[in-house]
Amino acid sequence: MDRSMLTYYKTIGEIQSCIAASQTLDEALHASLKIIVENSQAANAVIWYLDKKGDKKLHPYYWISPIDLTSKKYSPGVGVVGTTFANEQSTRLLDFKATPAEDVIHTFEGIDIDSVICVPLTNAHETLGCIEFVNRADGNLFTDEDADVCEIMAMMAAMAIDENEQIQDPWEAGNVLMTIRGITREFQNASGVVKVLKGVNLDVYDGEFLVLLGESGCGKSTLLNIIGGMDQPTSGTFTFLNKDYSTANQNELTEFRRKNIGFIFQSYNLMPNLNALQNLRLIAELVETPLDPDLALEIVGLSERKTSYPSQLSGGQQQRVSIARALVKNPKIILADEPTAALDYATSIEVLQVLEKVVSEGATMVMVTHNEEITRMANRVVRMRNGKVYEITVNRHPAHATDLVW
């Protein structure tokens, strides 16, 4: 037997077991498209399904590239993604550079395109969107067999819609507030340059709830220090509402933080010397149109506390003083770095609960966790692997932080 016929056996073997696992639609497509990136070393995948009820287009319901797709949506019948999804046929552009087709380089913008795989995502009753495959991972094209294996591999992920269960209206984002561009960050030390972060492509859109997740060094809280202004890139682009701030001086950078950004740190940095008002009304004296302390405290349930200091606190309440804090400036975005970190589980979600009431109001928040329970709360999970974006997940039904558990 072959080796494409191996691979086209076990990618099925591996499908069948992980549909059977799934408890829900999104975990079934997820692990779906995992199973056949590696087992087709594709580079970058993404599902794209039709919006029946909304537009009637084309929207990326998952992918697995360094590029933000969140954006993106194509009309049946445009571009390669368009064409394959109206025809129900597969497109192979096995030599992309011998057949070119441009649409397709929108869909990945810039990403250097060699190859390409699109296959329809049909059930038995209908056509639900497609699967697009773009270069291996390798550096070499795709071939005739792995669009074969990427056919199976559609046809097994439309195994796990039923007729019972559709895929979710999609998430609608907001404008665009925040967009970086092949960031990178270098740091220097006794051993020599260390790159933390190697070209990192990302919109951040407001009113979301976006989480970044990895494992350790893999560049997610570096990332969170550019995105709030306390740390600059080496090269790339960091634009916020259309003026960039790549190349900002410390005063430039101090006042995009003082006006937009709020912070939730892990370890509360709460003035001990202040009770839960005093910390609120510093920040509120450094800001032109603050919220109301006592309304911030009210907000995180909290206003009973308001004279008790840190000390008297417990580590959820302290926590919530923090959140209570932020939202004193009124910021365009909130910066949450591992803020359940040190506490335990019942008051985690009490502090989740409070984050997620200040999201349901309208703030915009990125939040750095290694809990991947947490990432069911967010809009958006990007998850972060050697200094690079490796793939996003659009949440299309949050749950609400009762719901998670660890």
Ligand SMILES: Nc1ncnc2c1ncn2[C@@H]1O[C@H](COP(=O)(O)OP(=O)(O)OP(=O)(O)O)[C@@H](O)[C@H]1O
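If you superpose the two forms and keep the largest set of C-alpha atoms that fall within 1.5 Å, you have the rigid core. The structure presented is a predicted model; accordingly, all values stated were derived computationally and were not measured. Residue numbers count along the first chain shown, from 1. Compared with the form predicted in complex with the named molecule:
Core-superposed comparison between these two forms: the C-alpha position of residue 215 differs by less than 2 Å.
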The other form holds:
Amino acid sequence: MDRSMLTYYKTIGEIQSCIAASQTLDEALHASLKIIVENSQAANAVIWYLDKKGDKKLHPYYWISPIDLTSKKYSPGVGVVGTTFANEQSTRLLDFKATPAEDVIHTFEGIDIDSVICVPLTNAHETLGCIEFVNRADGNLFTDEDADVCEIMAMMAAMAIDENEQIQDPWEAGNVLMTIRGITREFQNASGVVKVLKGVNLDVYDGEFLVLLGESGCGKSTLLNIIGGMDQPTSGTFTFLNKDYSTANQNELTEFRRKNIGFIFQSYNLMPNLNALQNLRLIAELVETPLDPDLALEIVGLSERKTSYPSQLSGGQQQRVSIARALVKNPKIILADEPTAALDYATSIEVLQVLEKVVSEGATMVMVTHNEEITRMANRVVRMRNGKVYEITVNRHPAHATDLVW
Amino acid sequence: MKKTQLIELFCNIKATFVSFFSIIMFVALGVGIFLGLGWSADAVRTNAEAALKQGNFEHFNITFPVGLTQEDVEAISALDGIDDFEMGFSSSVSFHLRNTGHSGIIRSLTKNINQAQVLEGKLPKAANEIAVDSVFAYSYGIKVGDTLVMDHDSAADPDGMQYLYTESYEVTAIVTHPAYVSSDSITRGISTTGSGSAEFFMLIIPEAFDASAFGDACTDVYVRSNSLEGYDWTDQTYIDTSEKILASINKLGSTRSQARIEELTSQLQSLMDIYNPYLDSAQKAVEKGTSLSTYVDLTQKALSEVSTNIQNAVDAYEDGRSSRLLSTDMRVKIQAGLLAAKEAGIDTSVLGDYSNPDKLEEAMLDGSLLKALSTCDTQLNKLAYLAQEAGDNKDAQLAAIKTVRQEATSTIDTLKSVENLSWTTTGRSQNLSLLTVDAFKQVTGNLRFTMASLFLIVGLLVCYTAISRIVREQITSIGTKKALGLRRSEITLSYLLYSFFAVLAGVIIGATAGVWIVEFITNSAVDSSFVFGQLDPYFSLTDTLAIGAVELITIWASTLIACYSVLKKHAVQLLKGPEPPKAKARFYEKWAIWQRLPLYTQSIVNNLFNDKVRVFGSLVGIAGCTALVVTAMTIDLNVSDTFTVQYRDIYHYTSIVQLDPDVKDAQENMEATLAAANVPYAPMMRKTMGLYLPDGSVTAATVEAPSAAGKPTDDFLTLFSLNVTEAAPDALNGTNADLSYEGIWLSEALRAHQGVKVGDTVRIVSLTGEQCEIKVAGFFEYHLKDNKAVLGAAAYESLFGTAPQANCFVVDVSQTDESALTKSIVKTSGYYSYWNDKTSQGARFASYQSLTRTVVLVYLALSALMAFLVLLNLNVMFIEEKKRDLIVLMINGFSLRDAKRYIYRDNIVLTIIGIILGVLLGMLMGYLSILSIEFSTDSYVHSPNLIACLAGVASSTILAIIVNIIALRRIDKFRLTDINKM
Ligand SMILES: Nc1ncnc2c1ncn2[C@@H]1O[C@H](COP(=O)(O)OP(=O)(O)OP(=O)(O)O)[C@@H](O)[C@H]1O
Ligand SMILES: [Mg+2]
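Having seen the form predicted on its own, I'd like the form predicted in complex with the named molecule now, please.
What follows is the whole complex; the chain from before opens it.
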């Protein structure tokens, strides 16, 4: 038995036990794909599935990739994914450069494609979708053996779906507010150039609650600074409502921040010499159609404390004022960098409740956190690793803030 | 101190370098100004002290115009505390230099006390040699080898030159004299000649004075006391000891002067007894038809023959050629002479009854006969002079006789009336030159205290804010240290060392700058005011250490206060990091109006209320800068305004023409010249007189009186506005001074500085002895550097018995061609001197102003520097403190400009408040500063100066703008992403 076979059996075993341990279909699929990706040495892997009730198209269900595929879709029979699905036959573009496929290039815009495998996701009854693997992590091309393994693994995963209930409806993404493509950010320091962001691709949709997660130092704040217009990328593009801001000048960026972005900071950063209402009014005066500051305070539940100064408020209350301050601008996006990091559990929940309410009322929120539990509230969770988006998960059943426990 | 602590200290210094540097600067500024100005005054004082020591200057000067006798001097020298004395002469003198008369003081050279320092030439040795005041000589181009001819017979001194043997002198030396260390001619004192104020002093050998003119006494006694040796005249010990000695001299003086006056009166009386018969016989002779001249000639001839004979006889007797005094031959000759005189109509009985040879012989031997003869001769000279004037007119001759008779009796009457006339004793503290040294010390002393304390306060403020900031920034590391077991004192030490190094550097820089910059600048402005040449700089280590200690203690105190609140906390609290600023609801938020204010205003008000250090610091900086500028400019402008005001609102004349009293019809001639030139003029009597104030002190005043009521008074008042500041109600004519009121009007400084009040009685004494007491009618605005007194013609007449005799004209030449006018004035018979008073007073103000201006410039430069440092420091610190707020605002969409406005709108408010406070403070300080530099006769314009205020506003505004521009540039460099790191 050669080495690859050994890996193959091992992987299958892992997937089986993982599926067995999973509570939900989501969990099972996530876990399996992770194992598949680890063992197939694929750099990108996507589970596409057919939305039978909806638009009858193939949607990305779950993927591990620096590319934000959230709103990509295929019609059955069209493109590599569509044909794989329709033919129930895997497609092997092992040397992609020799046989390029436009639709793949389009879908994975932002990365250089060397090798692609697409295998159908078929259970006993029907074909649910397919799994697409793009590029090997070590830079080599996929081999036919790799493709075999992938096929088997897809079967295993499909079995999981078979054993559990129906796959979820696709998440209804809103309009794209912001598009980030291939963003890099380098810093010059004493010992040379440090690459912090190494090509980030992400879309932000209107009305979503997006949580950015990742280990410390991976570049979350740096990314947030760029999308907040506080910093500019070294390369890559960043467009907001179809306007490119990657090379905007300071005035344009100021204008951008003023009109579109609301900020919530870890350390509240309220003006100490102004009371709650004045803090809001100060910012409200910047925009043409602000939210009534009194109303904003009411939303965060602090109507009673209008005239209190920051030093007279608790941390949670200050953060709520800070949320109200972000709201008062009626921004297109609210950016929050670890808003609860300085708060204890109970207060964090208070604050998260407010954020939840705000999102449910239509706000778009991008929030950085270290707290895995908070991801349960999000519509999408973007995991970053080492300066890149590692995976993006769509959370089809966001939890309520009150349900969070840590 | 451990090495790591040292490293930490230097890190602290590096981190807060602007503050550290500011503390150094403020300490240096305070120390530099305080020491520099003080040392400048000390330099003047020590140079003066050295000059006094070198010249062995008197401790006291005793003068008595009617003479100090040998017994007086012995009594003085016997007094306790008097160790050395020397007698001398001094008198007023006048002479013409290129047609213009000058008056001054002529003194005798001394051997021991009051030695003159020769700058050029050699001290006089012969009676016709003279040494001249260097200041006067240099300004009028008098050189060694020049010949000066003193005026004979001047109006102010009816006795003329009779106290000098010679009129013509060769200048042998240009000298300075310890009594006259100031270069300002005003300190030369007063003179009975000319305008009444002395322009110079001159020195001749004592033998050149005719002692007999002073009744065989000297006029001055200079005394020294060992007990005062080695003390500065401003020392309390000196003052106390000096006062004791002065009291004992005055006590002696009051008895001895009375005795002297009685003696003189009786001498005069006996002279009159001799003299009157002459006058009687002269009158008889004139009435009989003999001309007065012939009579005088004959009499003098006869008398001189008699005295020659007597002299011969006495000589022969003393030579031993004759054993008997009166040979028959001689007796015959003398008696023949007396007979001849008698035949000429002379009543020889005036010489006593010498028909008895024994009596005659006795009188000859004891000299009394010769003396009587010479006295007669002297008195007859006057008559001879008048006889010549009277010519052939019999009535005129009779009038002349009457005048002589009256004059003599009036002298006796005067002498009799001078009950209180006593010695005038002046100590060093009354020496006019030394008073200018004191004045300089007082002026600089006041300025140095206000300025240095300002810098000290600002330095403390900067130190406090710097240390608070360091402590706040290091709060966690302090907490860690505490947790690690370091004691509070050990932690504090580091901050104390921080301020210690700042103070040390500041004191060193300050003391150096004090000597090399401040003192250099002030000294070079001052040294022309004194005769020492370039001033030797003064330095005192004790002063430096003392001020250094004061700086260190206060700065340490502020350091301790700054770190106390942090250091007293427990480690646990400290480890939590700095507490965020705490704003709380303020009283004003309950006001209805507050709710209606725009957020803009509300946030400014809140910012200002919550950031006291910044508000206080900025206000101190801006108000201080504004106040300094306003003060400095007020001093400068008001001093020059003072001159302007004097010649715009008070004097409406520019020049003074002094008349020669010896020329008949001088007044009429000059009036004709002036009338022809069509210039405004007024005749007046103008004399410097002694003024005895109610508190017993004596000062000099220029007494002016219109020459008569009516037109002369009206002309006088058109050219000299008496702007009354305070007056007796009945002395006013509406709001104007009523010159017919029986009282004297005095210049304002006498009220302000000498405490004279309306209704007080003052005594005025002319140098020729006339004196009287008079009520003070009121005070008038007057800004020149002398005391002025104005008397109405009627008041003058009722006081002195004679109507005021015009001795000068005041003339306004501003509307005419001055040089053409002066040419015709000089040609007019009766011209004595002419000077443009406005120009010369202007020069005096200008020279005074060169001093104040230097101080003012130093003031301005330093205030700008100070304000710049304080404000920059505060603004930079403020912006750093607000960095987080600003970044948050900019993240939220504030543009750079918005963010800057967020800072500078507060600053605008602060600047405006600061400027308003500063202008108010500056007006007050300006007022007080002007009062503080007013000395004795000074009375400057006190009103707030609009230009100074505007300059203060403008300079602070510009400064605030510059500081804001520099400080706000920091905001450009802010990185929004730093928000994650704060
Ligand atoms: N201005 C800068 N200069 C140099 N390096 C920087 C700069 N800003 C960030 N970095 C580096 O970039 C990397 C990412 O920083 P970033 O703050 O984005 O991390 P993060 O994901 O937000 O971490 P954390 O969860 O700890 O907040 C870090 O290694 C950091 O050292
Ligand atoms: Mg971060």
